[in-house]
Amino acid sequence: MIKQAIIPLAGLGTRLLPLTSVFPKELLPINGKPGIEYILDECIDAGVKEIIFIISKKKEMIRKYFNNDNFYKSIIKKKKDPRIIKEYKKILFYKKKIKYVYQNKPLGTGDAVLKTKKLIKNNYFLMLLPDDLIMKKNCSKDMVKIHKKYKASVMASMKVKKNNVDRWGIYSINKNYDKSNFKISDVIEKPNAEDAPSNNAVIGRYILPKKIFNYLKNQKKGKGNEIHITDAIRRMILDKNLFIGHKFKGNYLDCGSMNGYINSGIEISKI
């Protein structure tokens, strides 16, 4: 069973400027609810017991959001507002499950994952990227089922436009297990359109093995002079470790750009 999840939150959110000049993008409301809470709810519904936030000193507001007990207690003492009491109980519920590690230099997702090494207890863990929301269907829960069946690593997948492949990690497919799951033979981080092996893209849900830390320790910098988790995964695949691509069900929403953020609020309001 997958009991731990990690969520990289140290990024600066430059695509959402000027909003993120003072406010972490993960706390921006999407249809009246901070974006990070959708991710937390997905984790908890998938059976995760402990969630590790990777933040930076510049993102301390996230930690304060989940640890602002005195503020809530003083307001509740004065007002006894049922809505505020309900919100505070929800925050306390999340708070008990969250731990924090720091990535103060933006060196990429691979470096962020490596920061969690000492906290990961079991052989596999879940990683979710907060810019990617998947609504109506719990992608993480479905991936846990696939992991149990094949005892392997799993990554979420969807087809993207060929002229957009340079935004994603792109898979080569070895064989199909069924209509929703396939064996990955290779993955390339942000290839040019002419070099992309397909238009099957990695989406921000991963079940990763603990031994990936051994690869990340000596992973060289890649695109953008950053350490990419995709590059470490590629080395693991070449070393015959099984990774499965999962074509998830549900509605994908990209919250990392301004247009995507605005659209996400509209789409979630319709659900």
Given for the second form:
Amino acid sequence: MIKQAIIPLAGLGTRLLPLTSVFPKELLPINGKPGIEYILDECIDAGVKEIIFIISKKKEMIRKYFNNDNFYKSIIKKKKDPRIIKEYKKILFYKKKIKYVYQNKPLGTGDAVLKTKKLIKNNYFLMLLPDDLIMKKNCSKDMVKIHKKYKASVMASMKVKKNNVDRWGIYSINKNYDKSNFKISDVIEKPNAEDAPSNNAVIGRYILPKKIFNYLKNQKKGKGNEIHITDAIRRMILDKNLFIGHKFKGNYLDCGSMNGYINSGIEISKI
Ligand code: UTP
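Having seen the form predicted on its own, could you give me the form predicted in complex with uridine 5'-triphosphate (UTP)?
Now the complete complex, all chains and molecules, led by this one.
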């Protein structure tokens, strides 16, 4: 069973500057609701009981958002507004499930994941990247089903434009199990268009094995001088660990770039 999820939130969010110079991007509203709440709803609906946030001292505001009880209590006492009471109950519901670890230097996603090592209890856990929203169909829930069927690691996949492959992790496919799921034979972080083995990209949903921490402990820096989770996954695949690519059915929205962020609000307002 997948009972725990981790969410890396310790990045700098430079593509959304100036919005992110003082404000964490994950709290920016998307159609009236902070982006992080869409991610929380997805993983709770997929059966996750505990969510580990990887934050940094610079992103304490995220912790404050879920731990602002005195403020809510004093407002509710004065106003007794049913809308505020409902919102506070929702925050309390999330709060009970969230734990925090710190990554104060953004050395890369691989380093962020390693910070959760002591808290992971079961053999597999879910990871969601909050820049990647997937609407209309719960991608995490579908990936949990695939994980149960194959007892393997699972990663979300989507076709991207061939001239855009250098923005993503890109898969080599070994064989197709069916029209939505394939066996991954390799994954390369941000390849040049000419080196890319396909245009099937890694999207920010992963079911990872606890064993990955052994690989992350000695993972060397890769592209952009960062420690990438993709590079550790690549070593696991080359060591014959089964990783399955899942072509998800929902609508993908990239909230990490300015155009993507603006568009996400528009698209979600139409749902
Ligand atoms: P990105 O590198 O795509 O986003 O990280 P970023 O660093 O936040 O933003 P830009 O690129 O400067 O605009 C993907 C996810 O991994 C987290 C980020 O918070 C984001 O959710 N991350 C990244 C970490 O937690 N730690 C890191 O060292 C790097």
